[in-house]
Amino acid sequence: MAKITYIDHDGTERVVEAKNGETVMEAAVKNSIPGIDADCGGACACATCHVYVDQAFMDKVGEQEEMEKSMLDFAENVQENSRLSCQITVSDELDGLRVTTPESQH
């Protein structure tokens, strides 16, 4: 299990416990985190689970694959630390992960 902090674009923080093996997006959906729309259900076929990963965790969340890079082209306000939360798998190493949702997923 890992504790993940989801931060709304307005600064509101919500901490949830996520199971190893599920994605950061799945944990968000299960816990009704606002700002994670997840329209495609985690198939990496949209960009509605876009998050900004805290810089301290960038080396721990893994590298983007080509499909994710392609889908991020559809996201607004992409930054260096942008990721699709459906592509980040929870592990003990991600305990304490902090991600921020953008103002809009559309």
Given for the second form:
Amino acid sequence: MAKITYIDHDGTERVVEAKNGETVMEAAVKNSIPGIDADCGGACACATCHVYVDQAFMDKVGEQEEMEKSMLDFAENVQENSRLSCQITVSDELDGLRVTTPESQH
Amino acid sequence: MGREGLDLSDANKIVILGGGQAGAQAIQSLRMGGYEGALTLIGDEPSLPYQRPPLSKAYMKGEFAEERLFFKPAAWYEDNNVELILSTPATRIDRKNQTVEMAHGAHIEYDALVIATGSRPRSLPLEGADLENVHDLRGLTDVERIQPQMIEGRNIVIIGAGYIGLEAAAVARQMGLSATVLEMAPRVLARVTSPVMSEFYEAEHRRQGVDIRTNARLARLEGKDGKVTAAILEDGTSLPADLVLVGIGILPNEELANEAGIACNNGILVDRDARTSDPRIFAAGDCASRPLVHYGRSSRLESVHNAIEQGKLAAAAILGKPRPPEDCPWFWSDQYDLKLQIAGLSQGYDQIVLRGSPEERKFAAFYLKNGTLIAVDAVNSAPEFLASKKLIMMGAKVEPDTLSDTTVSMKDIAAAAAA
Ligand SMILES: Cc1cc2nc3c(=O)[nH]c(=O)nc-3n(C[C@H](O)[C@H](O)[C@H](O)COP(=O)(O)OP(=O)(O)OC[C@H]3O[C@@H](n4cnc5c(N)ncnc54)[C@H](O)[C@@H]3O)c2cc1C
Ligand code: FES
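Having displayed the form predicted alone, please output the structure of the form predicted in complex with its partner chain.
What follows is the whole complex; the chain from before opens it.
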């Protein structure tokens, strides 16, 4: 279990109890967090689940695989803390994670 | 916004027919869009709405928990006041009385109706097709039957080398089965892609140990004690089979609409708002034939993107909201460590340009028509896919020499076209 805070681009915060094993994207979608489209359902094929990860958690969210890296290379408004949330798996370690959603996923 | 058709913004009873990708999206978009009236889903499958792509990929392999397939947990439908009528086929649409009839005799009224009945696998018109262990691959219950038989060392025969058949072949090999793929056409993926891509995927599957047989004429399936044992080709070849997967295409579930007098022609005909010839009735997803704004024609599409987009279009039209963007069609397929991402529709191309190298398992095939980019097949090449989506929507003309030059980044190519 991990408490995850999703912050939208206006600054509104929403807290979700995420289960271990699901992804940060899935926890958001199941809890109707706006700002994450996740059109491909987590297949790392659509780049519509882009989030900015709180710096304090950058080393806990795991490494990016090649595919994710190259998808993000092309997304809009990418920063060095950009990740595809479908590629981050929830674990106890991520308790307290804060991610911000971009203004648009397209 | 210049939208045609009846104003339904005071609709208070909305019925969604079919709880797949498109139906689930319509429900979400209606509630997120502020619709507060009655919302009912009639679906003939027993489970909550779920996504199908993992069925021939990670879920089939047993690497993906079932609960991750569902778009929303049961509580979401309760919290959002969505009535779910599951395991219940709709049997008739009565347009005069604005009702939908269900198999158990009850009926339900609508002010607006969204038909999202999807498609069904074409059945094999051959002797032996009804033997035990001969399966379709469309729904969760199919995988429940198939998966226990995916046992190392067994023989699986897959009929049809489309994306679903080839994905299943990849999973079968990864699980240690002997896999044979029978394809009637001279090449795999013949209906959906170019010879370059067919050749690449054929070679890859052979390398992985799949016995791919193109130009294969299947005569019948043979069985013992009611269970399939072999696939027999017209030339007499007998291929041992412990299980058979049939993946020879799909047919749109348009009958309910057709019988109700709604215009259909290989799919329920809809306009850009997903509205059918009846202004209170919408159709979305695999069952609908829609205008393709980037191509100047109408067609059915069989993809997640299309189902999501049309679900959104229908919801917005019902609520009288601005029309959501119509993206260029896209699709993906995962086989082994190859991620194929497709943007656009390649039919009618007059030139193919390759970028990258198939040997390195990282390349893209661009399809041009009169110099305009109309589609791309990108293997392990996300930038090529993402850039092409944009270029196709712009109707951009791109120089073949620029496309094939890997020293020019896709970002620069897209930026140059936008300038
Ligand atoms: C194994 C598999 C893998 C796929 N992989 C990909 C992929 O990688 N990428 C991609 O983009 N697309 C993929 N697709 C295609 C994609 O899943 C479909 O295009 C999408 O599901 C279409 O959504 P839909 O809502 O139109 O239809 P469906 O999801 O099929 O939903 C229709 C629902 O309506 C129900 N229904 C039908 N008739 C009635 C009735 N009379 N009464 C009540 N209910 C009814 C059906 O049982 C079904 O539950 C795949 C499909 C399959 C089967
Ligand atoms: S959900 Fe599509 S890339 Fe993450």
